[in-house]
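A lone chain, given as structure tokens: the form predicted on its own.
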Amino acid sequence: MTLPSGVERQRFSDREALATQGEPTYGEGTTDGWRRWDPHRSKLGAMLEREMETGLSGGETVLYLGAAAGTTVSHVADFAGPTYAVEFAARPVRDLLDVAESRENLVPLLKDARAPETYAHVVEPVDAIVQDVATRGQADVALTNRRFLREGGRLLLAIKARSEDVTRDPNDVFEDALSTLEDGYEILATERLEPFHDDHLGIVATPK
């Protein structure tokens, strides 16, 4: 598994861990300018820890769906190029704005990822979509945002089974999500994200 340029394994006080260089944002440990990337608080971090081939090399233009207060997208902006961070809830966006103050390439957008037409006038074509949206229809969100993804780009998606249906077996939820995604994407890799996140499936895909 190849880590993106700008992401390295660094030695912290208790163990070796993934890290990026940037302003700390959520109380993470730091060492020599590197900030620890906690996979227990980041689906993309968990995908990297599970050694999924994300296709990220560093410097990509990224659309991040479900940015919340900026925990993961702050790490992404540390190694990526222009990074559009979509979040629909006003409260976490206030924190996201603080994160963006030290990252000129990070563009917070108070928008709903289920309605990409509301930010289509702002977002340029991107090399990668990173999605962590805890709502029903997560695969549908990925399909509606496919319009922004360049040919050969990557969708890095974390499906949360309990957000789809708390009563169903997670494996059945994942199968349905993959079936839906195949309407617009070629699935390149899948991996359960335990022990970092229960009942989550990491997916790497490229647009058909």
The other form holds:
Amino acid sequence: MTLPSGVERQRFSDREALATQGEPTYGEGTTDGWRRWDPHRSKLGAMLEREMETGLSGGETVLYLGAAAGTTVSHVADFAGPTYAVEFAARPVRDLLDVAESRENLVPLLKDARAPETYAHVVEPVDAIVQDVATRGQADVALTNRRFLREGGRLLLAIKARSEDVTRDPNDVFEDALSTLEDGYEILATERLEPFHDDHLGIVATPK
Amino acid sequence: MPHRLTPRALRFGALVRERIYEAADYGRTMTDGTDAAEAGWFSDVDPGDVEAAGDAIVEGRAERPREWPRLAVESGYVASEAEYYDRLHEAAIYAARREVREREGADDQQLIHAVRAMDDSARVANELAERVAEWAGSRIEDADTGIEYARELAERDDDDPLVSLARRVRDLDDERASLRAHVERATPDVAPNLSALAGPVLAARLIALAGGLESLAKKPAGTVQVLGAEEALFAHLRGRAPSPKHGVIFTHEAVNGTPPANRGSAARALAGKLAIAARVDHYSGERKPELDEQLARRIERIRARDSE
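Having looked at the form predicted on its own, could you now put up the form predicted in complex with the partner chain?
The next block holds the full complex; its first chain is the one shown before.
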């Protein structure tokens, strides 16, 4: 597996860890200008840690759905090009704004990821979509946002089983999500994100 | 920064861009003639007008993305793509900050005033309705009682002081209804998870009883369970009464829809989830739909004990 350029393993006080270069934002450990990217706090970080082939090489245009307070998106903006961060809840966007202030390439959007027509007048076609939304119908969110992906682009998706249905077996939930995704995407790789995130499936896909 | 407030004269750029298109079936046309569904956020904005750019980001729409940076350069909105990203960055932060402030302006203290005003209106309306009923009973043969009867009287075309009082009751009851609608709209913004689990009105009452979302988030579940039952709680603590099983959360279907024998368990389970929801709302603000299902499952299991 190749890490995107701008993401490197760096030696921190206790051990080696993924890191990106940028303004520290949430109290993460730093060494020599590198900010530690904790896979326990980031699905995308966990996907890289699990050595999934993300297809990211650095400098891409990215649409990030479910940016929350901007923990992961801060690292993405460190190595990617223009990064559009969509988050619907007002409270975490307050923190996301602090992250965006220090990153010229990060565009915060207080929008609902289920309604792409409310931000398609701002977001340009992108090379990669990173999706981490805790709502039911996560595969549908990925499908409706497919319009943003350039040909050959990548969808990097973390499906959270508990957001779909806490009562069902996660494996059944993942199977359903994958079969929905296949309406618009070709699945390239899947990987469970344990031990970093329980009952999460990391998915790499490309538009059909 | 090359783009602080620039003079109005730059509107010239917008005029140059003017093109004429047939309005497509989307109905709305931008003033520069571009079909609204095809236009970028910058299409109708003076360069340098951050506020208008923010409005366009918040309110605009398009079916599909287009190569906006290139189109913005071609249209003359900006001189280069680098300048485009600078402007977009500035406008997006401005818009998001303004919207966050607006949405959070529906803060917990405002909500507390609203829900208390709603309860006051209801209480006073009922009190006055009783007075109306009593007064009407002394004069009218088939006088009825309650707010409904006061509403009926209020419709009479009469200068009578009784009818006038009945009108106050009607107006107060309308006020209560509109305050309730306001609370139902505002609570999900203040506390999305608590509001989803408890229903907006009960959620607002819990926040009011605790004195704010933060203090509710810091209360143990056992306290949340008996909020609103302080009198019974202190009677119990003085050794004069059994411990109360529930406070205002009794109005929740999970409690009052559970047979009395299991109500204590249901109230404890509900209070536990509500306490978690309040903490998520205060500390993260993100919606966690799985809480709803966890609660539904707990209550289902508690109710199933009967049939065993």
